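A lone chain, given as C-alpha cells: the form predicted on its own.
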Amino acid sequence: MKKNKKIILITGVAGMIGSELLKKMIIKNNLIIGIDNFTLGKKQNIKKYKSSKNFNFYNIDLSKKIENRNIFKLLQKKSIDEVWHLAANSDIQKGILDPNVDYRNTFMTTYNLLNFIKTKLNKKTKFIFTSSSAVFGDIKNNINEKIPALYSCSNYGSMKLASEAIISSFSYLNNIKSYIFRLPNVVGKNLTHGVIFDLSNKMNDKKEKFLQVLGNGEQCKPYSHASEIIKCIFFTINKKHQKFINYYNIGQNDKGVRVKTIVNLLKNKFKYKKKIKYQNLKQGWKGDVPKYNYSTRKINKLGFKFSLSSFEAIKKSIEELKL
C-alpha cells in the first residue's frame, strides 16, 4: 500500500454531502476518518467503501461526550490534516418544534469533536466547517461577510451561529487555520432532507391523496449542488490565508428557484397526476426565510464562481433521483 498523502476525519460522512467528498478523497489514497450516527446520513451512502483499506468508519454520537478512543489508536504518533466538520442537524422545522435538537446537533457535535481533535492537531491542521446562510436571518439584500450575523430567526441559524463563534476561538487559540463556508440551499445525488426530498417522498407515497406544499410555492431561493460545494472548498482552502479563522459566503449568486418551479419539475419527472396543494402563506415554517439574496464576491474575488445556476442544480439533482 502507498503511503498515504493525508489523515482526513470527515463527520457527517454518510450525508449528501459527506458521502460526495468521501468519493472524491479516497481516490487520492488519504486516509480517511469517518464519523456518523446516521440521525440523517444512509448506509447505503458509505457501503461501498467500507472495504476500503483507507477509509476507517465509526458509528458515533457527537452530540455526546466521545469516549471511544479507537481512533487515536489507530492515528498512534499521527495527526490529523485536515477536519471537515459536516455532522449538523439539517431539518430546520425539527428544530423549531425542538429547540434542543439543534443544540444537540449542530452546537455539541462542534464542541465535542473540538475537544477531541486538540491534541491530534499539528501546525498544519485545517478545520472546515459547513455553515449555513440562516445565521444572517430574514436579511433580504446583498448580504456579505462584513455583515455582523446576529439576526437569525431560527434555532438552526443560532446554533450555525453559536458553532462558528467556538471555531473561531478554537482556532485562534490553538494556532490552526479554520474554514467557515455559509452555504445556500444544497442539493445532490444522495438527498437526506430538503424540498426535492420532502416533495418527491410525498409524491412516491401513494397513501397520500394530493400534494401538500408547505407555503405559497412563491418562496424563492438560491440553490447549488453539493458537487460544487465541494469543489469550491477544495479550491479555498488550497488557497494562502494569513487569517486563523476565514469566512466565505458560497453557492450561485442569482435569483434562484421558486418551490412551484421545483414542484413543476418533480411532477414531470415522476408523472404525478393528483392535486397540488399550496399554502397561503408566505413562509413555509416559522423561522424559514421565504426570499433571500447574498453576496458571493468574496469567493468570486478568489477566484471561484459556481458553474451550475440555481436551476441547473435543481434540474441535475432532480434527474439524480431514483424513480
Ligand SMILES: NC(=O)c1ccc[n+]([C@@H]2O[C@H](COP(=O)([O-])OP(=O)(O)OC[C@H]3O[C@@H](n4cnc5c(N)ncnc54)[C@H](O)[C@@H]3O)[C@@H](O)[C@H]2O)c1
The other form holds:
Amino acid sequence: MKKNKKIILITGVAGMIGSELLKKMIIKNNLIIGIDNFTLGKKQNIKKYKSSKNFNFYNIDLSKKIENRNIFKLLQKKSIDEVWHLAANSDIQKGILDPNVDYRNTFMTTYNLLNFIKTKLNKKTKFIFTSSSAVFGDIKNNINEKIPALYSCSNYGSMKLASEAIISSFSYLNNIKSYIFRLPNVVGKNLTHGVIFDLSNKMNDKKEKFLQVLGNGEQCKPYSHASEIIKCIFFTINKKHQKFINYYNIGQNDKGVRVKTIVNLLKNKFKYKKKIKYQNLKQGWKGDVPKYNYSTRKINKLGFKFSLSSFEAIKKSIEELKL
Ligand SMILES: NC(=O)c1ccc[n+]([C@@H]2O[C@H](COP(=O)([O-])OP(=O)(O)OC[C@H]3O[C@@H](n4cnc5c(N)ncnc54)[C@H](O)[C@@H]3O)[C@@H](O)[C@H]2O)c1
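Moving from the form predicted on its own to the form predicted together with the named molecule:
Time for the whole complex; same chain goes first.
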C-alpha cells in the first residue's frame, strides 16, 4: 500500500447513501473499509466493488462490540483518516413500533463504533455523522443550528440526538474534528426505505387490490438527492473548521413536495390503474412530521447551494427506479 493513501471507514456502506458514497470514493486512490450487516442495505449495492483492491468489506453488526479479527488485523499500526458513520435504522416507523430497533441500530452502532476507532485516530481524523431533521421534532419554522434539538417525536430522532451528544464528547476528549449533518428526506438510486420505496413496492404488488397511502397525501417535505448530499458533505469537510464539533442543516430549502404529487408521478411511471385511497389523517403515522422546513443559511453562507429542487430530486429518484 502506498504511504499516502487515505484510509476511509464507511459504516452502512450497503445502504442508499453509503453505496452512492462508495461509488464516488472508489475512483480515488483511497483504501476504503466498508461495514454493514444488511439489515436494510443490499448485497447487490456493493457487489461490483467487492473485487476492487481498494475496498475491504466486513459484515459486522455494529450494535454489538466489534470483535472481528480481520478488521483489527487490517488496521494494525494504521490510523483512520475519515470515518463516515451512516449505519442506522433508517425506517422511522419500525423504531416507533419497537424502540429497541433505534436503541440498537441508531445509538449502539455509534457507541460501539466510537469505542472501536478510539485507538485508530490521527491528529487529522475527521468524523462525519449523518443525523436527521428528526432531532428537531415537529417545530414548524426557521429551524436553525442554534435551536436546541429537544423536541424529537420519534425514537429514531431521539437516538440520533443521543448519538450527536456522544460524538461531541468523544471529539472533545480525543481531539478530533466531527461534522454533524442534519439531513432532510434523502432520495436516490438504491432506495431501502421511504415514501418512493413504499409506494412503488405497493404499486407493483399484484396481490394489493388498491393503493393505500399513509395519511391524507398533503404531507409536504423537502427532499434532496443522495448524490448532492454527498457533494455538500465533501464541500463542507474540506473547509477549515476551528471547533471540534460542527453542526449543519443541509438540504434543499424550498417548499417541498406533497405526497399526492409523488403518488401521481409514480402512477404515471408504472401506468397504475387501481384505486388510490388516502386516510383522513394529517400524519402518515404517529411520530411523522407532516410539514417542515428548516433554515439552511449556515451551509449557504459557507458557499454551498443545492442545485436540484425537491421536485427535481424526487423526479430523478423515480427515473432511477427499475421497472
Ligand atoms: N435517507 C434519508 O432520508 C435520511 C434522512 C436523514 C438521515 N439519514 C441518515 O443517513 C444514513 C444513511 O441513510 P440511508 O438512506 O442510506 O439508509 P439505509 O438504510 O439505506 O442505510 C443504512 C445502512 O446501515 C446498515 N445498518 C443498520 N444497522 C446496522 C448494524 N447494526 N450494523 C451494521 N450496519 C447496520 C443498514 O443495513 C443499511 O445498509 C443513516 O444514518 C440515516 O439515518 C437518512
